[in-house]
Every structure is written in C-alpha cells, then in structure tokens.
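Taking the form predicted on its own, here's one chain by itself in structure tokens.
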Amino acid sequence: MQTCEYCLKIENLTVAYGKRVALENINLHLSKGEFHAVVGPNGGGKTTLVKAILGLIKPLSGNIMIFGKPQKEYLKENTIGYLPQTHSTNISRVPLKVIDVVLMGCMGYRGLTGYRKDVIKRVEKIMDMLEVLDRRNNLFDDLSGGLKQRVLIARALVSNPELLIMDEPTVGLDVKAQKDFYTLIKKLREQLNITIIMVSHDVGFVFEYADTVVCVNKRVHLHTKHKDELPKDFFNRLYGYDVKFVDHRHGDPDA
C-alpha cells in the first residue's frame, strides 16, 4: 500500500460569504509530519482557510484531500485536533478544573462507568508532555494565558489526531511565553509524530520555528521555507503597509 507524502492537498479552492470572495483559487500542498505556519493580513482569509479544511464551511469550488483521502471521507473516520481563536475566553466563564477541560477532548471515549483506563493514561501522558499534569485540579480560569493554551492543546490532542490546527494561539502572550510555546510545539511534533498547521500574526517567530510558511491574502501569495527567498518588499505588498521583520533567534542580543 502506497503511503501519502502529504497531510493536505488543496486544489482550486474558492470560498465566498455571499457575494464576497474570501479565498480564490487556492492551491496548496503541505507535507506530512511538519510544522506549517499560515500568515497574512487581517481579513485575508487565514481563518476561512482553516474552517474550509475542517469542513465547517462549504466552498464554492475545489477539492481538499487530507492524508490522501477526500475530506468528507477522512472526517467521517478521523478527528482533527483544533484550537480556535477564542475558546479560552468561553471556557473561563465556567468554573471547570483543568482535568475537566482536557477530558472534553475525549467525550466519545466515555462509557457508562466513566473513561477507560487507557484513555485516562493517554490524557495523563499528554498533560505531562505539556507540563500541566500538576495543575490537573486547578481551576482553568486561574491559570496564566500560556498555561491555558497548553491545557487547550492537551484537550485537542487527547483524541490522538494525525493533524493539529491552531488559530492564532499566541495572541496575548509575551515574548518569553511565545518562545516557550514554539519550543513546545516542536517537541510535540517530534514526540507525537503529528502534522501541525498554525495561523499566526508573528512573522518573526514563524520563520524561526516553522518548516513551511504560507502567506495568504485571498490567494496563496507564497509557500516557502526560507525568509531569505523573500523579495525585499514582499510583506509590504502582502499586507498593504510597511511591515518590519523581527528576528527572534536565540542568543541574538538585539532580538
């Protein structure tokens, strides 16, 4: 049986909200097992692209293949780990413990007498990997922003997905917390052998940590692994205004 090299193949994808075209003729191939970042201006279609991959919106045209299978077929048999933009705020309105939040990710594995032992074992393994196991009985709302994101990632991973998609997960985090977050993502990818797609606004960080950077503004304007390949005025043209590229390399006193 031939294995699939790609986690995602998108061909001629167009998505519209009424008469407004949000994505136009998107073609994108993303390799399996890598960390892919999606950047672009606000309103450029990044979140729409994520929703199309997840099957949350119906495109006007085009095809999406996930790990070699048609999207609908794949989603019937598999779960994609997903961390949306504002879920942390919604959960904070309810006084839940950290362990309760993580267990939301495996509700389908609950029987009449509770969760199976193998499910609990996996939950604890993921929480330990994300360094939140010792917070299992803390109230979720009492955690810092960085720890909340770790808990929500744990919830997205306990169903054992092949693909994890995150939409702007570092918003509100300071520079140190962002660096810690990206280091954690690298560890997760290596230890769990998963593919990660992350929407981000921080171009400097993603070019340091991501294997592939996809620039989206209605269309895919660039698909690259090296910032050195960028034309000098590329981001000015993509965003429509001056953009300063900030390099976050470790050990750089000016970073």
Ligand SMILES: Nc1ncnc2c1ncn2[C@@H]1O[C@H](COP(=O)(O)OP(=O)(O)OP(=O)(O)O)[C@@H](O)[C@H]1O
The other form holds:
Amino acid sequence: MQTCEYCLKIENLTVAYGKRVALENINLHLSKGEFHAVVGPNGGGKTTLVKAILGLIKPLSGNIMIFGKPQKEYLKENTIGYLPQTHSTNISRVPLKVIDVVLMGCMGYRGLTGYRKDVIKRVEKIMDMLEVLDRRNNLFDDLSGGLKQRVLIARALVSNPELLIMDEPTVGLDVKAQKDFYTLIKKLREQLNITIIMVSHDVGFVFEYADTVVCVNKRVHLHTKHKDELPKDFFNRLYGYDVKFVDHRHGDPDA
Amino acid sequence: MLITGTVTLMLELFKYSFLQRAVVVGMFTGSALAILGIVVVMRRMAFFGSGLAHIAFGGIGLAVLLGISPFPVAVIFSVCAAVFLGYLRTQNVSEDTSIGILFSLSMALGVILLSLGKKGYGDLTSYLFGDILAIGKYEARVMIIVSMIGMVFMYLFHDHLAYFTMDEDYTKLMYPRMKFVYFVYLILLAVMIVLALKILGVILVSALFIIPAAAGLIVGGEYHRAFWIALAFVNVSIFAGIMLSYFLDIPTGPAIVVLEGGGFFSILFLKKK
Ligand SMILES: Nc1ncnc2c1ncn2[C@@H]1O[C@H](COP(=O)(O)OP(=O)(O)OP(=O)(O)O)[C@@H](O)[C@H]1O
Ligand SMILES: [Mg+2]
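In place of the form predicted on its own, output the structure of the form predicted together with the ligand.
Shown next: the complete complex, the earlier chain at its head.
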C-alpha cells in the first residue's frame, strides 16, 4: 500500500457563489489520523470549504488531493463520512424510518433490489454503538433533535470511511449528549484510526481535543499544530470580540 | 345480490374489447403514475407535473396544425420542457415561476395553433379531458410498455429517489450517478404524463400522479408502505370509475377523478378521528 502522510492537500482553492467569493486562495495541508477542527465566524466559509472537499461545489480554481489521490479519483473509489450542517436537509419531507436513514450511508453497497445481510449487520452494530438501535423502526422525523443527530452520525460512519467530515455535529445536543459525543470521537480515533475534520463553534472543546485548528474566514487565517502557539488576541481578530473559554467539565451534570 | 351484480358486470365487461382495453391500460398507466407520483408528492413537484401536462398541449396544437400524430410531438415538447426547467433551476429563476410561465405560454400557443388548423378546434375536449374508451390497440400497447418501464425503474430506484429528496448533497456524495438517475426519472415522468393525457386530458391528468400518492403517504406513514397503498388506491378508483361511467353513462375521466378525490378526502377525515 502506498503511504502518504497527508490526508488532505488543498492548493490555491477559490470558491465563489456567482460573483460573491466565499473562499479565496486557500492552501491547507492536513495530516492523516489526526483530529482537525475548523472554526470561524458565521458566513466565514466553513461549510463551503467542506462541500468543496466533498466535490459538492465546483471551485473556480484550485487543486484538492485526498490521501494522495486527486479528489475526483478518490471519490470514485471511496466514500467519505459526512455529517451535513442540519439546516441543509429536507428531512421532514420524506417519511423515512431510522434504519433507512442510516442505510443512506451504504448506498454504494446497495444491490439491485436491496442491501445484503452483512451490510445490514454492520449498520446495526454502528447503530448500537450510538444507542439508536432500539429506534430503528421509528420514523426519523419523530425523533428528538439530539437523537436525529446521533442517527446522522451513525449514517456518516457506516461506510467505514478513512475520513470523517462533520459540519457542526454538536448543535442541538444537550450537555450529556455532547459529552457522549466527545467520548465517541475519542473512541472512534482509538478504534478506527480515522481522520476527522470537524466544523465547530464550540471553541472550548476544540482546544481541548483537536490536534490542529483551522480558522476560516474567507481565507485560512491560522493553522496551528499546538494550541499553545495561538496568539493572545487570536479570537479577537477572528470573531471581532473575545471568546470566553467554556470548560466542559463544569457543564457536566454527572460531575 | 352484490355478488351476482359483480359477476354480471364482469361478464358485461369482457364482451366489449374497448372496455377491456380501457381497464387494462388504465390500470397499467395509473399504477406507473401512482408510483412515480410518490416522488412527485414528496418533492413537492405537483405544479411541475401539471405544468408538463399543460406544456404538452402546445405540442398537440402544433402536430394537429401540421397534420401529424399529436402524441409523439407532445412527448418531445414535454421532455424538452422538463430538461429546460431543470436548466432554469440552475439559473436562479425559481422553478415555480418558470413553470408558471411555460405553462400558460404553451397552452396559449396550443390554442392558437389549433384554431389555425382546418378542423377548427377539433377534438379540443378530448385533449382537455381525455377519453379512455377511445384508446386504440397500438396506443394501448405503447402505454402498457412505457408503464412497465416506469414501474421497473421505480422498483430499482425508489430508495435512491427518496434519499435524494431528503438530502440532495449527501446522496450525490454517496452515489455519484444520482444526477443521471434523477434525470431519467424526470424524463419517464414527462413521457408518462403525456401518455396519460389519453385517459384524463391536460386538465385532469394531475389526479393520477397526485391523489393516489398523497393518499398512500397519508395512510402509509412510512414511504415503502405508501407505494402499495397508492397502487391499491389507484387501481380500485380506475376500475370503479370505468364501471360507474359505463353504467351511469357519464364521462369516464371525470368519474375516475371524482372517485379518487372522494376517496382521498374520506381517508383524510377517517384518519383524523
Ligand atoms: N448556496 C449559496 N448561494 C450563495 N451564497 C452562498 C451559498 N452558500 C453560502 N453562501 C455564502 O458563502 C459564504 C460562506 O458561507 P458558509 O455557509 O460556507 O459559511 P459558514 O462558515 O459555514 O457559516 P455558519 O457558521 O453560519 O455555518 C456566506 O457569505 C454565504 O452567504
Ligand atoms: Mg456552515
């Protein structure tokens, strides 16, 4: 197997919606097996960056390599685990059962008339890990927001991806569910040797757990390996005001 | 009483080949459109569908004026319109608006073209309301074959289309050929709608792809079940509608639509209780 230390190499990426430039000349190298956090203000272009990586938006210019392969080639042969930002889906229009939603993650393995038994088995295992298996026959739309989010995380994981991209996964989760989610991320990293890219506004969490932090506001503002290297006025520059660090351990109901 | 009545009715039915044909063609076309219609209803494309039917009318007008067979021309018109609408959607014109414009434009064109022809307005009512009893052998064969293609397609791709409706980006990511599948779906839908004009005409045809699907989704709750309920619903309506029109001597298309509409609202109110 060919080895390559980078999971993602982005060069001179520029993305625009019509005449409005959302990302300008982005250069980014993210290494394999690590947990990368993407932060930035609303409208900064985080979701746009994610969609460009996934090939869902055609950039004006630029080059994206995933695990050493050109993006198109990689996407043809592999799936990337993806958790979209919640408001970008039309969930309520389609009365899908929870199990069907998770099966969306295995579309590539679908036979002509349905899914194989072993695919279903794996799906059930991952649903069990996320504690949503007992809801398999409920309508997805009837679940609470937090449970929906867990089902969507399961959907992102069922294809056994090498790369998992999550766009604001903890939005709508209560404190316990957030804690569970962070534990899950840890577990995933230990068990699956997976590279994770996660968009988040949860600055406290990001600096506790992430290996690198990428700040996107039209350009990549900062990309540091060690959180200690952050300049003092970093958040002020990024968001326009000082961000208070929220320590998760104090918000934990079990503590 | 009821049983002997039904039996006499059946015997009566099979004496006339045009009635036989009407029932068989009606059931095939209705079934295919009911299944395709589930996706129409989930994607909120009801206006798109009836738009395509009205756009076909322009093609009918053109063909009648030129003295050629109207339905192939209407199919071409509607398929082109479906593709054009797909293109307009990427151009920041709302789909609603572009359908609304093409809808009236093509209807107006159709009426003008028909009025220019030698026969005046000709069979205007049959184009507007359809006539299932007047379907010929050859047309029946084409309708049955295309309906079967539509049903097989939906059997293979109903999951893909449901996923696509729920989460477009995600589905494209997981299944790169999704855009093509959706494109084929739109073309099949356009062709089926134009063929069904024979049965219900430009004005009533939307009943076939909206009412059974809506009933299926309301009763079924979950979308796999919705397909079966829609199928049962449409086949009962079409069979009963044809019988009703035959024995009461009323127009067939409207009889089918009235039964469907009545059935839908009964279901809606029974479900509420
Ligand atoms: N589909 C679209 N059409 C036009 N402009 C868009 C579209 N999507 C995003 N934009 C614009 O691109 C810019 C970046 O948006 P993006 O959604 O990537 O931001 P974000 O960082 O994800 O924000 P948030 O934190 O609110 O999720 C914004 O100015 C936004 O208005
Ligand atoms: Mg976003």
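Note that the coordinates shown come from a computational prediction; the quantities given were computed from them, not determined experimentally. Residue numbers count along the first chain shown, from 1. Here, rigid core means the biggest group of C-alpha atoms that superpose within 1.5 Å across both forms.
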property: Core superposition between these two forms, C-alpha change of residue 174 at least 2 Å; result: yes
property: Residue 162 C-alpha relocation of at least 2 Å between these two forms, rigid core basis; result: no
property: Core-aligned C-alpha movement of residue 76 between these two forms, 2 Å or more; result: no
property: Between these two forms, C-alpha offset at residue 136 (rigid core aligned, Å); result: 4.9
property: Core-aligned Cα shift of residue 127 between these two forms, given in Å; result: 3.4
